[in-house]
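Shown here is one chain on its own, the form predicted alone, set out as structure tokens.
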Amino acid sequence: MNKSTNQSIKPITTKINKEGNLEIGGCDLTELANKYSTPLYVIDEITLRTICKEYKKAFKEYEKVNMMYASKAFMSTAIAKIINSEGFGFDAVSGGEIYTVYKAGIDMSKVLFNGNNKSYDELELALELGVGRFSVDNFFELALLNEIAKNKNKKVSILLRITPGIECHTHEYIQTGHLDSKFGFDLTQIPEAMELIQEQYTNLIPRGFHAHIGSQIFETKIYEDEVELLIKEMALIKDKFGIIFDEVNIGGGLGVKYTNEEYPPSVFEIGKLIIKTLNKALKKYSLKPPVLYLEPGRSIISTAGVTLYTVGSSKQVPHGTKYWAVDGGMADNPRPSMYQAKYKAQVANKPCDENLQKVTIAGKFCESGDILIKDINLPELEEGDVLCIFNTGAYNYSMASNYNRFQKPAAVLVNNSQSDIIINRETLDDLISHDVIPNRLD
């Protein structure tokens, strides 16, 4: 089975250049750090486009496939442009993500709106901008969406998001398919939801089911279980209500390789497995092939991204840990603090140095838990070194904060020795731009 990009820790254009420095997309990382300052998010366009093409190739044997990028992993107008040009739609989970896609000039019929507590304003915005699908999560949303659609004299195509009761062995915070979850209708609630749609919520057009079984998934068997269950439920809908669902959304969640000890399945492996299982289930339940939606996010953008930091202070604990601090940390990458996430890194200005020592990379924020990497072997560090942490394309910028009133980093896109800003670094004035001092305090 062919390897795919999600099985690589580094962007595929990573190499050591003639100056002896790390290079990605033809750009020397130390030069990027000097030009744009640090912390700096760097996205390799070739790696991003390659994984998109791999997904399309992996599922080409099934005629009706809609690839939907899970925007929450990393979203900006430039990223939306690239993803769209590779033939993907967008799974959006907020009005902000929807608006970003819209401002990038994307056909909004290619957008699916997902989420467990969509507001009135968000639903109204989505309808006004022409979002193509709504993944309805609960009874409250059924009523609210129907009300808004009725007021606007519109019919809305929906998927019912269900909790399939399938538990993947990832961190408990990123398991979304097991029964005790905030997401989706329980299977026992489906008949009531369908009755409401048929009898009361007539501005909603049910098109199929949507399920998502988690994130950073390494197990392949659970995809088989999910597909089998969804097709079975579609057959039950046909038998009980006489409605033939023509769409099924199986979510995303494929894992990526953050460390040498991790071995995620390839895109091609899960593609073959899902198509085989789907065809078998369709035959078993005598159903016609539906449109298959997939929502990869992390596995699309993660490997394409790295984060650059500048090394600063150090501390040697007597008979203990050697700490080196960088100029970023938990505000630009909260995953180590939240999920105990692990990463690999190299020193961009001396990647070939073999005089290694075990150190811990600390952030600069006022939290003891602000540790980016524990116990990593790196060349002897010095103030001013540029540290490159790999596989930070997903859930780093998108989860970044202004903790400690820190400015969010810039992001650049690299390709063919060219670098372009795609997100400007926040300024100090940006930080206070929404602050208001009441007149009575003057």
Ligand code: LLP
Given for the second form:
Amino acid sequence: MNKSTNQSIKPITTKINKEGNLEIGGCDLTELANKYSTPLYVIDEITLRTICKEYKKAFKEYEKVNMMYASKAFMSTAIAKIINSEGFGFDAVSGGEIYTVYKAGIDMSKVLFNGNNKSYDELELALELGVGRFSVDNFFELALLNEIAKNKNKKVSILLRITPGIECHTHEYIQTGHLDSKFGFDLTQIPEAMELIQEQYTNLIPRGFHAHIGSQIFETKIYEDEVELLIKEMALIKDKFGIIFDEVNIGGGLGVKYTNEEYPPSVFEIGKLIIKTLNKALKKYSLKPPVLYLEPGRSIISTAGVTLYTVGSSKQVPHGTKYWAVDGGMADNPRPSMYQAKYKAQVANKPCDENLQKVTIAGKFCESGDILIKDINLPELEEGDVLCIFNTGAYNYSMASNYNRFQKPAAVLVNNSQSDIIINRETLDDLISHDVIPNRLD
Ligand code: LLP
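Structure of the form predicted together with the named molecule, please, following the form predicted alone?
Zooming out: every chain and molecule, the one shown earlier first.
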């Protein structure tokens, strides 16, 4: 089976250049660190476009596929433009993500709005901007969306999000398909939801089901289970309500390779399996092929991204750990402290140095848990070295915070030896731009 880009730890353009430095997208990482300062998110356009194309190829045997990039993994107007140009739509989960797609000038009918507690304002904004699909999560939202649609005299196409009761073996916080989850309708609640739609919520047009089983998934079997279950549920809807669902959304979740010990399946393997299972189940229940929606996030953007840091202070615990601190940490990458996530790194200005030592890379934030990488073998570090942590494209910038009143880093896009800012570094004035001093304090 062909390999795919999510199975690589580093961006596919990563090289060691003539100067002996690491380069990505033809750009020397030490030069990028100098030019744009650090911490710096670097996104390799070729890696990003390659995985998008691989997804398309992996599912091309199934004629009706809507690829929807899960914006929560990393969203900016430039990223939206690239993903759109690769023929993907967008899974958005907030007014902010929807607005970003809109400001990028993208056809809003290609957006699907997900989320378990969409607000009145967000639903209204989505309807006004012409968002194409709404994945409805619960009874409250059925009523709310119907009311807003009715006020606006609109009919809205919806998917019903269900909790499939499938557990995947990923970190507990990123499982979503198990029965005791906050997301979606329990299967036993579907008949009631359908009755309400048919009888009361007539501004809603039910088009299909939506499920998402979790994130950083390595097991292929659970996709089989999910597809079988969704098609079986579609058959039940046809029998009980005479309604033929013509769309099915199986969510995202495909894993990536953060470390040498992780072996995520390729998109080609997943694609083949999903199409085979889908066709078999459709035959079994005598159903016509629905439009298949996929919502990959991490596997699209993770490998394309790296983060550059400058090495600063160090501490040798007597008879213990050697810490080296970098100029970022849990505010630009909260994943190690939230999910015990592991990363690989190299020193961009001496990637070939073989005199390795075991060190722990700490961040600069005021928490003991602010450790980016525990126990990694790296060349002897010095203040000023540029550390490159791989596979940080997903859920780093999008989960970044201003903890300790630190400015969020910039992001640059690299391709063909060119680098372009796609997100400016926050300034000190940005940090206080929302602060207000009431008059009485003057
Ligand atoms: N669709 C739905 C409904 C989702 O909830 C998610 C992710 C996706 C698609 C995209 O899943 P992906 O392909 O990225 O695995 N912050 C965590 C990950 C949370 C994922 C939340 N939902 C992390 O850093 O690992």
